[in-house]
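Shown next as structure tokens: one chain only, the form predicted alone.
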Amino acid sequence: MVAQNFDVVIAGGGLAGSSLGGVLARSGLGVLVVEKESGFRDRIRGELAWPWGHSEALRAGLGEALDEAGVVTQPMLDFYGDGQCVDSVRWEEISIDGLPAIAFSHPHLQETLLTWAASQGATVLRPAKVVGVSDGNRPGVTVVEDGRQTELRPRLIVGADGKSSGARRWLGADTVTDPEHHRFGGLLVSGVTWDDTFGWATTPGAAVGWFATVKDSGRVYIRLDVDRVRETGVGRTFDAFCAFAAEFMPEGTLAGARQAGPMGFFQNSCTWSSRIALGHLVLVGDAAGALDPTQGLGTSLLFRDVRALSELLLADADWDRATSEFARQRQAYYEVLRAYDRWCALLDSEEGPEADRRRELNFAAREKDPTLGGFAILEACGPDGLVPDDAARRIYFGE
């Protein structure tokens, strides 16, 4: 690559990096997106954005890219018990602008957004890698492509390299992780024809979720604690995974299903960087902080990051000030989402008399206030205006 003058170099061309790169390039900035993968593949990552995340994506200007990716709209969330639908949430009745949730193939959306970023004027380099960063009055970046090194001097370096981010080291930041609470497994299946709703069946001991990602394919998720994953053998074979999930789903839901991607279970805990911004360096998406995937908030979070950071950079010529403000905002809304993840885990996935009593109190509290102070409609309306303090926790748990 011939050295060019870039305003922004983004390390990582996944959903967060490509979205941010396209939005900034469209505004006239010189943007380089560096992606190490020559092609994206299924890694059992998030494939759903709740209505508030859908709103964040549209506000960031990503509507065209979402249309090109062929996202599947999910107007309803259906709750199941004993294979029957027992309750439903219709998003248009409570969400921002009446928007639905959206589902998608994660690798397909990655490719679409990276292509879209290039169409907006961003330079995309792949496969390539950022191997060195130096800060100063003008930060330095060393990029390697085909064994050749190029030195660049952008105004800003963005780390968008995922949950196991190496970019955190550039900021001298530590990786912080909550204790594991349970495991969450995923599997992509083809040969299924599902409607446009998200199905969720939950008991204290286990939960199963399913939804369509493209026309004839869908994602199935299972929540279990680590001991039950081992005891049931649910993560060992495709047949074992489907047999377990089918017990929670309407009869015939998985008839004709074929394995279409890898299968795996992962630790469910929030992981974040102890520092998000420093000088000419800033982190976004999972690099800044990833959530427990059980509640499916990760994609909505990264779309919020893209909108918030891009708006601040485009509104303020002092980018140090802009990234500092982004770090402040990001920490605030991340803590809301992290608290909600923890509260949901305590409420939904623990067993025993104390946990049963917790659910009874929560049910009674919902009778008085269906929003539970706003946290019960977080998927629809987002984290704005919510504070995860003791008062909010008492409302949520009906204490």
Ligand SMILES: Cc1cc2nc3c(=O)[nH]c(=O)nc-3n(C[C@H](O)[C@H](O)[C@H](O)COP(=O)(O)OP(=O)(O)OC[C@H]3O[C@@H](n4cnc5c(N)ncnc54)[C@H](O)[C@@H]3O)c2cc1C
Given for the second form:
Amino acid sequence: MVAQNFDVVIAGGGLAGSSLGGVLARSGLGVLVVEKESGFRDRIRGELAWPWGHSEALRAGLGEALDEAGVVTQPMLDFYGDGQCVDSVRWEEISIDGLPAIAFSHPHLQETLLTWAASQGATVLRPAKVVGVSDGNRPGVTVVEDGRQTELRPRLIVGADGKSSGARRWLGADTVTDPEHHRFGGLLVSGVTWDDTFGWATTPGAAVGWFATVKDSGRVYIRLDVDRVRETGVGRTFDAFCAFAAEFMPEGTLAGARQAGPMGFFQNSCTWSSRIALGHLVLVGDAAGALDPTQGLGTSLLFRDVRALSELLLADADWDRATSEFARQRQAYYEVLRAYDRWCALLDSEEGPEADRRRELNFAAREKDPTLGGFAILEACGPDGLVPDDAARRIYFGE
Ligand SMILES: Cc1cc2nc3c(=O)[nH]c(=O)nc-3n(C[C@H](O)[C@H](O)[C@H](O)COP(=O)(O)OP(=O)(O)OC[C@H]3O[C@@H](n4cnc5c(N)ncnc54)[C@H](O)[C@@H]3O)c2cc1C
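For the form predicted together with this ligand instead of the form predicted alone, what are the coordinates?
Every component of the complex follows; first up is the chain already shown.
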């Protein structure tokens, strides 16, 4: 076990913890990243960052690590109906700095970022677990490795331990969750050769998304309400999943596909911490607040967290003030993203006359303002300058 003094101890070496660890270590801070898994595996997580997230990652200084991970750039988003491409978005025309989206294997990017964090000077401890913190003038954090317990006294402890974060308890915070609206499921397939676009086929009852993550492999997602997941059996077998998805895709897209990872459906609910910073403790990534996976904004959000928190910590010697300011900013941009997730769920995935009317009004509003006040280009340009109030909601829904 390390017996060093660290400025920052980060609990969790997922994308959020390892990115933050590397960025802070590169600036000369003593950083320990503690990760409980000895190796990463597919857990059906985000494998696509929209242009806004790509931009956040580059601005945080993660470009070299993304290159090392061999991320696939995706210049286009293609919309499908009846197996045909009916509309396309070319990201360079609307995104920040003309950037494309990026796709990647999540476990591979986790491994690469953790290795990169170490190359920037961070100490990485794995498998090891942060089991608790204590407060005082200088906070204490207890790390267990190989059954041995060590107490460390850093200046700052960061909880980057994911959606079911235990670190929230260290801040005396509650976990808050929106009601479930639908389920979102995913599966990794190999034996497919797809081009570099994200395909998205949506009907009010269901939606299917697909894209290449690495050569010869791709991710398929399905959005469906909980009753239909049960009725269709889509989550039970690989064949059922593929048969359902294939109905939405151009013919032959899944021909030759083999199952290359676990299959699972998740509640779409946003889940967040009632408090993000307290004294020497701060949360980032899904631990601070996770989004509805359907809109795929979780990795963009965590790259923003890494940029925002690292800039504040490096600019202000008073870290209590820096983390309070981070919490204020984080809450503001999280609420924009959470509102957008809710609006998309209402607009895209409900059936019946009222939902059809909502879509008609939204369509008419888009004719007048294709950005819908900025919310319709959130994936390309991010949440800055947007306020999720009633006026914005009415613009979005064309009311
Ligand atoms: C089905 C699905 C699809 C998604 N699709 C997309 C998408 O297309 N695009 C997108 O941007 N986002 C997507 N997301 C969201 C995205 O995956 C998450 O936002 C992102 O992975 C969060 O990363 P994180 O580092 O905050 O948390 P995690 O990835 O959960 O990492 C937390 C880490 O902390 C470790 N840990 C936990 N407790 C401790 C402890 N006490 N001590 C030490 N280590 C600990 C864990 O082992 C883990 O490695 C999707 C999510 C789901 C569920």
